[in-house]
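The chain below stands alone and is given as C-alpha cells, in the form predicted alone.
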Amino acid sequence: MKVLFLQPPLGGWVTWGRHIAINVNHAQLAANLREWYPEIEIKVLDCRALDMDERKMIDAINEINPDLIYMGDALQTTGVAAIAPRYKRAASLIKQQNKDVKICVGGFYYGANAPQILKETKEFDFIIYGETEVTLPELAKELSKKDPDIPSVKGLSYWDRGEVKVTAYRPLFKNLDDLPLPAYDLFPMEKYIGFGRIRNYVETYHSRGCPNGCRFCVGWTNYDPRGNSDWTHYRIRSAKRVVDELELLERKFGAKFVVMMDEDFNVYRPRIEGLIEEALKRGLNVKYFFMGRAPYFLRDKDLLKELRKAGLIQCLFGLEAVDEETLKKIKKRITVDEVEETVIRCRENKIGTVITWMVGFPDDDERAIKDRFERLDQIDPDIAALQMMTPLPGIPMTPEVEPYIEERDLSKWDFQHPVVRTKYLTREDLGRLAAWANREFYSKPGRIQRILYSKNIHLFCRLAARSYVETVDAHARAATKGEVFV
C-alpha cells in the first residue's frame, strides 16, 4: 500500500507575495501514518514547492504509482476555499490517467461539508468528515486489506455503487501531545519561503479549535457538524511539546522563522509561561510568530518582554469591526480599546503587530467601512490584514449571509475578492472600498518608514510588511477586477 500526499500547483494570497509554505496537515498525517502503520509506504509531492506544472505533476504521480492520494489542509491561509477548485482539477487530471487510484480530500472547508461536496465531485472517492488525524491513517490501513471494510472507518464520506454514504461520527482527538511531531523529513524543507523573501521559513499548528467561536470564522469548516460545536473544543500541544518542535525545526532543518498557525495560541497563561521557560532554557535562536486575542495579550502584558527574549517577534490579533453592535453580532468578545492597548504594549517591547479586520457584513454601508478604517488607522498596527466576508458553508453566519452571496466561483473565495453584497453596497462597492482602504493604510508616510526600516521591528516583520506594500496594486486588481492569485 502506497499513500501519496499531494499539494498540486497553486498560488497564494496576493498580499503574501510568492509565499510557499509546508502543508501542515500533510506533515502531521504523514507522521501519524508512519508511526501507527509503518508497513504503509509514504510519498510526498509538493508541486508548489518544487515549481511543477500540471504535466510534471502527472508524470511524477505516474512514476510514484500510488494506491491512495490525499489532498487537503487544516489552514485557511493556504487560500481559503479557493484551493478547492485546484484540488478538483488535480483529481480530474489524475483520474484521466489512472481511474483506479483512490483520491481522498479533507480538512479545511471539506470537514464540515463532506457529503455535499462529494455529491458534486465525482473525481473524489473519499472526503473526511471532521478532523483528519485518525481517519486518514485508518482509511489507508483499511484500503491495504484484500476486503476493506470502509463503513468501519469513522468520519468518512464515500461513494458506494453510485451513492454517497457517510460513516459514523469521529470523536475529537483529545490529547495532541500523543501525536508524533510532523514528518518534516519527508518534505522539501529547503524550498519553503515566506512572503517572497524569508528563507528557512516554516508554518506549524499546535492546537485544534478555538474556545471563542466567533460567528464569522471559517475555522468551523474543519469540523463535522454532527459534533457538539467541535470547533469550540480547544485542545493544545503543551508548551514543552511546542518547544520540542521548534528545537527540531531549528537544529535539524535550519528554521529561522516559524509561524505558529494556532487560531488562539495564548488562551492559557501557563502555556505562555512554559513556552518562555523552555525556549530560554534550551537557548533557541529561532524567531516565531503566533496568533492570539487582545484580552489575553493584555492579561500577559508583564510577560511580553520575556516573550521577546524567548523568540516572539510578531503577533496577530483580530479587530474585525469597531462598533459595539457589529462586534456583538459576530460574537467577537473584544473591545477596540483592548486592541489599541495591545498594539501599544507590543510596540514597547519591539514585537511587531498584525491586525485582521473585515468588510462585507450584511449591515455594512460606506460610512461604516470608512469609520472602521479610520479607527484602524488610528490604532496603527504594523500590518493590517483586510479580509472580505466569505461565508463558507458550515460557519454560523452562513444562513443570514446566504441571501447576499452573488459570486459562486470558489476560485474567488479567498478573503480578497468580494463574493457577497450587503444591504446597502454592491460587490463592486465593496471591492472599491477594500482597494481604497488597503492603499490608504500602506501609503501613509510615517508608517511606511516604520514598517520598512525601523530597527525596532525585526527584519522578518519588515519583510512581511514589504510584501503587503508591494502588492497593493495586485490586491486592488483582485478586489475590483476579479484577478485570481490562488
Second form
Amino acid sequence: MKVLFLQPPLGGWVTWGRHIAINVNHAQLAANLREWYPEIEIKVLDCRALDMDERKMIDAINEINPDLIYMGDALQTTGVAAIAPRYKRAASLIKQQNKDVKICVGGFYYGANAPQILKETKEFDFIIYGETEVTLPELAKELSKKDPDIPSVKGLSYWDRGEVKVTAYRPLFKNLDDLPLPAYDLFPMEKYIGFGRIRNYVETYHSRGCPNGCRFCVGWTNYDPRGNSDWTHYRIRSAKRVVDELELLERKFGAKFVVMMDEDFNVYRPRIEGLIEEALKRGLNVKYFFMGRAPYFLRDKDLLKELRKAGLIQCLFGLEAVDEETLKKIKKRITVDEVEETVIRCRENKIGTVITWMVGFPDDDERAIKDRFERLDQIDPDIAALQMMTPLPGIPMTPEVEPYIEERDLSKWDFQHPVVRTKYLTREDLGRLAAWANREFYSKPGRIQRILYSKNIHLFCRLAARSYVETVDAHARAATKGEVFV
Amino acid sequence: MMKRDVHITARDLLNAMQFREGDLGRIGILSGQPQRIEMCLEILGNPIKNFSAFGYTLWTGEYKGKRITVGNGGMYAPDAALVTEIVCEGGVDVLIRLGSCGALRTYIDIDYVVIAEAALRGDGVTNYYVNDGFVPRAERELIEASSSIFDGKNVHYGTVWTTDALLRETKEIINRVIKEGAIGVDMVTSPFLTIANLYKRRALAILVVSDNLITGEMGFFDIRFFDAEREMVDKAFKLIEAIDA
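Form predicted in complex with the partner chain structure, per the form predicted alone context:
Next comes the full complex, and the chain you just saw is listed first.
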C-alpha cells in the first residue's frame, strides 16, 4: 500500500505574493500514518513547492505509482474554497492516466460537505466527513486489505455502486498531545517561503477548533455537521508539545519564522505562560506568529513583554466589524475598544499586529463599510487583512447569506473576490469598495514608512507587510475584475 | 491704506515664535511630506521642536556632530516659499529639499532620482520675488558632492520645471518645457531655489520619481517609490556628512 500526499499546482492569496507553505494537514496525516501503520509506504509530492506544472505532476505520479492519493487542507489560508477546482482538476488528470488509483480529499471545506461535494465530483473516490486525523490512516489501512470494509471506516463519504454513501460519525480526536509531531522530514522544507521573501518559513497547527464559534467563520467547514458543533470543541497541544515542535523545527530544519495557524491560539492563559517558560528555558531563537482574540491578549497583557522575548514577533486578531449590531449578529464577542487596546499594547512591546476585517454582510451599505474602514484606519494595525464574506456551506451564517450569492465559480471563493451582493450594494460595488479600502490602508503616509522600515517591527513582519503593499494593484484586479490568483 | 512695506516678514514670524539666533542648525532639510520628516527625525539625535506655526514645524537635532534642522513645507510652491524664507531668515546656510517629481524622459523610471541643477519657473510665487529672466540654480558644490552619493544609472541631473497646476500638465505645455530642457516636473523646486538664491544660501533639491509623464506610468503608491523615498532620506544624511558645513 502506497499513499501519496499530493499538493497539486496551486497559487495563493493575492495579498501574500509568492507564498509557498507546507501543507500542515498532509504533514500531520503523514505522521499519523507512519506511526500507526508503519507498513504503509508514504510519499509526498508538493508541486507548488517544487514548481511543477500539471504535466510534471502527472509524470511524477506515474513514477510513484501510488494506490491512494490524498489532497486536502486544514487551513483556510491555502485559498479558502478556491482550492476545490484545483483539486478536482488534478483528480481528473490523474484519473485520465490511471483509473485504478483511489483519490481521497478532506479537511477544510470538504469536512462539512463531504456527501454533497462527492455527488458532484466523480473524480474523487472518497471525501472525509469531518476531522481527517484518524479517518485517512484508517482508510489507507482498510484499502491495503484484500477485501476492504469501507463502511467500517467512520467519517467517510464514498461511492457504492454509483451512489454516494456516508459512514458513521467519527468522534473528535481527544488529546492532541497523543498525535505524533508532523512528519516534516518527508517534505521539501527548504523550498517553503513566506510572503515571497521569508526563507526558513514554516506554518504549523497546534490546536483544533475555536470555543467562540463566530457565525461567519469558515473554520466550521472542517467538521461533520452530524457532530455537536464540533468546531467549538476546542482542543490543544500542550505548551510543552508546542515548544517541542518549535525546537524540532529550529534545530533540525533551520526554521527562523514559524506561523502558527491555529485559529485561536491564546484561549488559555496557562498555555501562553507555558509557551514562554519552555521557549525561554530551551533558548530558542526561532520567531513566531500566532492568531488569537483581542480579549485574551488583553487578559495576558502582562505577558506580552515576556512573549516578545520568547519569540512572538507578530500576532493576528479579528475585528471584522465595528458596530455593535453587526458584531452581535456575527457573534464575534469582542469590543472594538479591546481590539484597539490590543494594538497599542502589542506596539508597546514591539509585537507586530495583523487585524482581519470583513465586508459583505447582508446589511452592509457604502456608509457601513466606510465607517468600518475609518475605525480600522484609526486603530492602525500594521497589517489589515480584508476578507470578503464567503458563505461556504457548513458555516452558521450561510443560510441567511445564501440569497445574496451571485458568483458560483469556486475559483473566486477565496476572500479576495466578491461572491455575494448585499441588500444595498451590488457585487461590483463590494469589489470596488474592497479595492478602495485596501489601497487606502496601504498608501497612508506614515503607516507605510512604519510597516516597511521601522526597526520597532521585526524584519519578518516588515517583509509580510511589504507583500501587502506590493500587491495592492493585484488585489484590486481580483476584487474588481475577477482575476484569479489561487 | 497700508503703511508698512510688507505685512508679515519671515523675521516677524520667527519673532512671534520666540525665535533666538542659533536655534536652527546650519543645515536644513525640507520636505512637504510629513513621513519624510518623520524618517529624518528617526536619524537625528536629540531633536528639539523649535518652530511651529501655521502647520509648519521645524525640529533641530544633531547628526555626526552637525546641527541639522528638519521641517515640513514644500507640498506646493506657496508653502515652499514660506518655509524656505523662514529657514533662510533663521540662519540655515545649506538647504536640502527632499521631494518627488514626475519624469519627463522615458528612460527615467519610477523610483529613480532627479537632482535639480536648475528650475524652470512655472509657478506663480516666484514672480513676487524675481524678474522673468531669473533662473534659480542649485549650488554647484552641493551638486558635485551629491554625485558621489547619488550615483548610478538611476540618478539623473538636470532642470526641473515647477508648476502650480498638477491637473493641467497638458501635452502642449509638457512638450514645450521638455524642449526647454526640463527632465522632471514638480510643484516646489522653483521657489525653493529662487529664495535660497536670493538669500545667497547653498541649496539642492533631490527628487524621487513618482510617475512618468511620457509613458503615463503612475507610481505614487508603488513600493519602488516608497523604497526610493526611504533611500533618499538615508543618502541625504550621507551627503550632509560629506559636505563642508
